[in-house]
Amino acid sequence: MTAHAEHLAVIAQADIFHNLDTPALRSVMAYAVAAHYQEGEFVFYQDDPAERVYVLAEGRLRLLQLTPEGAQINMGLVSPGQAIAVISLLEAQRYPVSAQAIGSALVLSWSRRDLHHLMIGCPQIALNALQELSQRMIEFQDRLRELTTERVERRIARGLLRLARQAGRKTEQGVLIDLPVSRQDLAEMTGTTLFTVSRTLSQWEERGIISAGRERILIRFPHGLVTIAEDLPAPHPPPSEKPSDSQV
């Protein structure tokens, strides 16, 4: 299916495609390709020969890896705009993780030989998928180093304060996660049990930070989450005074 070209200012929020004028970023839509997902289905499957870039168009996506015992891990959540399997522009490479889709979604997508030959006549794109590799990489890091040294809590709030910028909308009540998030998909992107996620946030509860369903989490004060993330010592206001989404 051909992208259409309201599709321009989707592409142009990728960091991939950061910085591209106008002409480029049709010249980028010319080889694109869209297709539509429902609830379930998968866009590509970990381990398969990693030969396209993709940048979601709409809905949502999950990201996730099977382990070596048959496990599956949610390692994330993908938001329009965003693009991913950006390793495809690597030579024989597999795609590390699956991506599936969250209720319906609209995903664009190019092959490896067409950016290549995008990349001779823009070469920003190129710069710019260097910095991308880089930015996983990065975060990679972080995300070890989180595993390895810091308190649960504070993984559990990074990843809930994650969740928020990525798929985050104001409210009256405070910033609530715009997509449906459950205990078991928490504890698993912060690499913690499900009793370990369940116990924080209802202590998080009691404290008026949050409220918590089964799918959906209300962040009520964003910056009581953010002191425990940081490991501040700032006090948390009691459940009646009045979020502040300022730091989300």
The other form holds:
Protein chains: 2
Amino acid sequence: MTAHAEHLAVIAQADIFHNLDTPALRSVMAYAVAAHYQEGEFVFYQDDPAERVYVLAEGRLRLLQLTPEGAQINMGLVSPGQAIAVISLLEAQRYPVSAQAIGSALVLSWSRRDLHHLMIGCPQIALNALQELSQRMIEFQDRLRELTTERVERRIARGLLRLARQAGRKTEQGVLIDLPVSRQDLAEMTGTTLFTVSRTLSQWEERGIISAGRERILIRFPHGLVTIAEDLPAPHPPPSEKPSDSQV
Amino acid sequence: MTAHAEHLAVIAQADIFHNLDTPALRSVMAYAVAAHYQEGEFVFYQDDPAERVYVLAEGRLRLLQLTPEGAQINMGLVSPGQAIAVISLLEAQRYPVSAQAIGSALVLSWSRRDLHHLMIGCPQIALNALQELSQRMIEFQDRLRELTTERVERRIARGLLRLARQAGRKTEQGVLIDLPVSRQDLAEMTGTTLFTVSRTLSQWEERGIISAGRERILIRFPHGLVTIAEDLPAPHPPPSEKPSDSQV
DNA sequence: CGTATTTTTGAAGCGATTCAATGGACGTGG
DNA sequence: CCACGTCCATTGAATCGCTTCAAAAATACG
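Okay, that's the form predicted on its own, but what's the structure of the form predicted together with another copy of the chain?
Now the full complex is given, and it begins with the chain already shown.
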């Protein structure tokens, strides 16, 4: 399905199309293909030939990598405006990850040929893509450092904070992760097991830092998480305002 | 020091300047600055304002990241022709790692302004940079996956194989890592401790897979490493041709 | 209301780290 | 050329953080 005028605003807001003038945006749009995905559907699969570059318009995507042994790890969350599979610009490459829709998602995409052509005509696009990739590179370096040098509890704290930044919604009670996140998901994001995640969250819940349910996490006291993530001395005890039970 | 004509060949071979015509190469050269570094000197330091993009012409660089606690991890090895610090294209960024010379190194560099200007005039440069970054991104994803899912022995095997690919020199005895690599270095590359690396290498040496000395590693039987890295069933026993001792 | 999925919790075990002490290689200067 | 100091590597023993496995509880959903 070719993109329509309604997508122009979306395209204009995408990171890799920043600072383009209207004519440029129009030609970008002319080559765009829009597609809709339902919860759980895959936009592309790891190891398939990489032929298109995608920009998420609405919804969210999860990037997954499967190990040869069948274990799964979470390579990141994609939010609207972000581009993925920039690798497709190279010839004869394969997607290094799979991209799966969380909830329903609207995705625009361009073929290698077309995007290449657009970039030659408008170098700003390539520069924007470079920026986005660089940023993500730094994020990966950070994750790598964390994995090699930090204990699990700290990594989980960081993982939660990252999630909060990308998909947090402020409520009166605190910051709610506005996505279904299972213990398993968190484990895949932080390089541990769902058991350890469960234990850690329970501990935090006792301390009043968070409030967790089935696939649902509410951060009541973000600063508490920060002190864990940064390994600072324990702060003031969190404001103890638990919903119901008060005798502990 | 401004680059001279002698650097033109180097520039033409750099990955990010591939497929440029001679006029373009000349203008790239016009903006280049060349600098020489001695063993151990730093090209730039982590957290310094990122103002230049570098291309390694000769020698090798080590990319290091320092944790807040002072631990160090090795973010990769840079070989001639590779570009680093592409992040400098963004404004107001800081280098996420430090770059240190191994042996003596010749480095060319461009200011943000100049390279930006060159890229606008010649989009191919930006596309090349995108390619290079994408490749490195995949490498990082792999390392991340390895770190979260694989045991130490396997990671060390992979680390050694990577080193062999980047800096291996074939000899009659096997593949020699053509760089001083300490146990500590390997530990920083693979996310473990120098003790565990030492133990692992000793074990491999007993099995005849490698032959290790002080900051020196010779891979006698690369296939043995591959089977460890890929977790294949143990292969034929390695060709047992130890230099001296034969009674074991 | 039954079934499926997610989560919790306990107990056992192990891989890897930590620490300490020793050994060996290298370079330097007497 | 030997003696020395420095740096790197090895090895053992103790410990621990985390995983693994099993079982039960809690929650969602048709």
